[in-house]
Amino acid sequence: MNPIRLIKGKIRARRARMERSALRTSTASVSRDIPLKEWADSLADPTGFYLRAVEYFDRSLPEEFRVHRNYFTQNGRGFGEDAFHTMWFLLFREFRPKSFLEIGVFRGQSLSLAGMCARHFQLDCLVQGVSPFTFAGDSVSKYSRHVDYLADTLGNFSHFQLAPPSLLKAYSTDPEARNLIASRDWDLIYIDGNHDYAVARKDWELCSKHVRPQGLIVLDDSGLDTAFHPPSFTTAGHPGPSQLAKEINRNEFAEILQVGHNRVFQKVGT
């Protein structure tokens, strides 16, 4: 690696912890919830909005979906940020979905962090992972060859105590896991695979397809041509998604929440 790009590199994680832990120490103690009626604050100001979600992270998320991303942060074993479990609390408690789908698992921080939030309100939620378990990447993506990631995410859910979720082992374009995401009407379906502007189009038009009216997609890596501007520890996401939020039919789904480069649609109709 070109020796000053690994400095410059060094310099910006070294602001961006510093940057974080400065929220850390600095939000009020008071917990403020994240009502429903609120979320569209999100949209109006998507920095606001995302530096309050890393608030109710620090204060008021209880303990255990703390120790979960904490655990995900070392050792690599996972990417996302603080105010992403934030999100995914929120949305599992005002929505309460049966069904969750992730397209692009890696070593399963987000499903796992569905199974908690199932568990942790009592839902009878199927955990579906998609994903090719391999270090393929894509043009903004690398990832280690030295992992065995169908069993760690296994391991993962285990560490945690969660019953193990379904998965299937497939790239999102192969024929099996077309099938099985058009086996039925999902409730909440999160894209999160493959980043090419191509391939995250093909996971759009088919899961649209098959979430029940009122249901969820969250769109990862989306928010470049919002007014969100990221904090040094964060990102506003990737060219291929956010084109593609640009292009969702609003008429089809209406967006509900922003945190960071995470945006959520829901599908109109009843």
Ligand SMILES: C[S@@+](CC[C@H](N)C(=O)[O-])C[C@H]1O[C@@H](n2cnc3c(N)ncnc32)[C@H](O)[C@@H]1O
Second form
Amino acid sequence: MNPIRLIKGKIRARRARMERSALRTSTASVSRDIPLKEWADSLADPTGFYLRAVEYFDRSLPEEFRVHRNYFTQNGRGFGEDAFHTMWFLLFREFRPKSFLEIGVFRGQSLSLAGMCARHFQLDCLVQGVSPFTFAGDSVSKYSRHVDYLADTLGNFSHFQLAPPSLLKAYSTDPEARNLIASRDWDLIYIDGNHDYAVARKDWELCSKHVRPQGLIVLDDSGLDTAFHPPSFTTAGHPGPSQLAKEINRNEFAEILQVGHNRVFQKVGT
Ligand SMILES: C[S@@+](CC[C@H](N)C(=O)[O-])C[C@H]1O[C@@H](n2cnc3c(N)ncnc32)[C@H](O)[C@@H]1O
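Switch from the form predicted on its own to the form predicted in complex with the ligand and print that structure.
Below is the entire complex, every chain and molecule, led by the chain shown above.
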């Protein structure tokens, strides 16, 4: 790699670590709950709400979830952010899903978090992942060739004594994946596979038909063009999912929550 880019990258990473660590030790405010009735604040002030989610992670999230996040921050096991652990915890607490589908599993951080949330809230929840379980990336993401993604995901579930998830090894656009997605009405879907617009759009078109009324779709990396001003330890997302988010018909899906570059849409109707 170009040495100047390498040095700039190291400086950026150091600044990000320092900014995150300053928040952890800040005594400026006392954490409080984030009840459903206050989620609309995230749309009016996504940056302020994001910092609240970070603070909730540091001060209020049950310890087992911080341990889980810490495990996935090591050895390249995952992406994600502390604030997203808060988001999934709150989504499971408030909506108590009986089925969860993730498109794009990587090494199982969010999928096992869903399993952990289901266990914590004593929910009988189907945890389903669809992913190629290879290093398949897209125009904005590259992944290591040196991981057995399927074995690794299962190993990570077992590390937290979670029941193995249901996994389909396929691209979301493959016929068997499309059939699986269309096989039921899901309570909660997380779209985080291929971030290129054309594929994300296809994922949305299929998932939006097969999430139940009042069910939720979380769209990762879709926060460009919002009022979210990311601190140095995060980003507002990628162009593909962000463009898609702009096109979502708000008469069919109401946006109910934004946590950084994750945006949550609820299907209207009964
Ligand atoms: C950003 S990672 C997902 C991280 C994961 N959602 C988490 O939170 O732990 C994206 C994943 O999607 C996978 N992927 C790429 N193209 C895909 C596609 N067409 N369908 C499903 N998954 C895809 C990649 O191989 C990678 O594992």
